[in-house]
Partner chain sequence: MHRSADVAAIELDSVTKRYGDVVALRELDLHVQEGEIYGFLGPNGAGKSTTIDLLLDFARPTAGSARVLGHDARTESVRVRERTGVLPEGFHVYDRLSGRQHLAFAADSKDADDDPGRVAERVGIADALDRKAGGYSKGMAQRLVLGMALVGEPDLLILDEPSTGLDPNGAREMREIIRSERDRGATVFFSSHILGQVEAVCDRVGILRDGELVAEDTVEGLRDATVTEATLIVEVDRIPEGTLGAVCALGDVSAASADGTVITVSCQNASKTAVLSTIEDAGASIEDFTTRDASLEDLFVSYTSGAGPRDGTREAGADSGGARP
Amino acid sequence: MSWTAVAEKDFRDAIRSRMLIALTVLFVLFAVGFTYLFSAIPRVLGNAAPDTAATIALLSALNNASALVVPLIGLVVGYKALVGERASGSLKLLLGLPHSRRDVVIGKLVGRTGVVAVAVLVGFAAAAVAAFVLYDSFAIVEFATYAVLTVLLGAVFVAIAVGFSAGLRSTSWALYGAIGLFVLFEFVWNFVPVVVLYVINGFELPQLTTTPEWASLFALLNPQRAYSYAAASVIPELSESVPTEAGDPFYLQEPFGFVVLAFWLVVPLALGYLRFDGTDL
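Kindly present the structure of this chain alone in the form predicted together with the partner chain.
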């Protein structure tokens, strides 16, 4: 159980990083800004939203902000976790103590996820305070559930980044890997099915009434999309934000988002660990 010592040490260390403070501030601004905006919009439109609807609308909007900012925070917090210690030489202190390399990797994941959790929860807490002040009512349970799910999304990206950090020997390559992945999920992934459809349709955009199953599944494999599915599965009011139908196979249902998140939480980290475990420091 020595990963707990590593996690605790790592949390203490990383929480003092200036980059984290900057990202937390950024996230707080995002969250509070959206909260304010959504309190203003109904008044502008003249139809005050009923009870939970305002919170749900806020969450739908926060979803976009979180899906952009939280992965970024996770990757930034995680990419140096091991490769940075390897480059500086503090890894020799860490592994001179009785920690297995597996405990080091797990401890890093947990410690840095804790750091991301602080940033996310501070942001959500600030948004909650703003919502209390600005809204007539506020659905605290849904909001808290959503905050926890957002921490999970952060953990997924920390895990991916720690996986790179464990498997690569150079800090810059770990950074390129993390940035590359972010760009892939954020800007490239969702176009892939479109491009494939375009190509197989003889270089013409098909007129589809429904999205083919494989295209939906592919889209769902993006952890950011999986996060929306997972959120919709535990907060029913959010189900309009994902294109699921009652008759869809299980792998296109909302709870499958959790499976996808679990995949991204475990697989890159495991690959990075195996590579780390097999090499000389």
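Same protein, different state: after the form predicted together with the partner chain, show the form predicted on its own.
Only a single chain is listed, so you will not see partners or other molecules.
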């Protein structure tokens, strides 16, 4: 298939440019450093050494950090995927070969996701070795499952960035769009329901005993929050990290996190492709 050739070329280019090596080293330092600090802090504070639940506690602690670092990596890797080649003129050469525009978009997504996947998996493998040495016990299945889910989160943000890259003509605007979306998810998203409640309550903060369902759903539509829900659905020990109840509707249950991740993986990429497909290069 033609898109596989594009993906292979993109992955090889990442190796030649040393982007893959740099990202892998960065994520190894992040994952191993976090694993070490998580084991060292209790000892510094005079608490007991990590116990048999240390792996789950580590994953719970890693959740917010991974949800910050991995999206940044995905956006940085993906935002120049197409618009960078358009600016340099190499995109016309690529499309002059027997590749359709769809092949190019899919190939770029797969190739750049491969870069993120290698960095994340190598980083988690190194962290697993550190945890195996530092902790009294190590839950390898849960740790490996969490690593795969983190790759999925990276793929989602690569898809978002490639969608921007496909739909825009300027590298700068693709970068601004990716950064703006990251800022929205990381710093703004959770405040939107608060602002809405403030407005509809006559510009006063309401005294709520429970969060409205629509506000919980809005929070879950953030892919970083959906990542936590998805992780809790396949690693039950992490369920305490998400505010779900047995009687909640299906769209507030943990497995719905996968639906949200699938939405962000497909829709921004499809919109970017549709614009790219109709653009005169």
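Definition used throughout: the rigid core is the maximal C-alpha set that superposes within 1.5 Å between two forms. Residue numbers count along the first chain shown, from 1. No experiment lies behind these values; they were computed from the predicted model shown.
Once the rigid core is used as the reference frame, the Cα position of V25 differs between the two forms by 2 Å or more.
Relative to the superposed core, I15 shifts its CA atom by 2 Å or more between the two forms.
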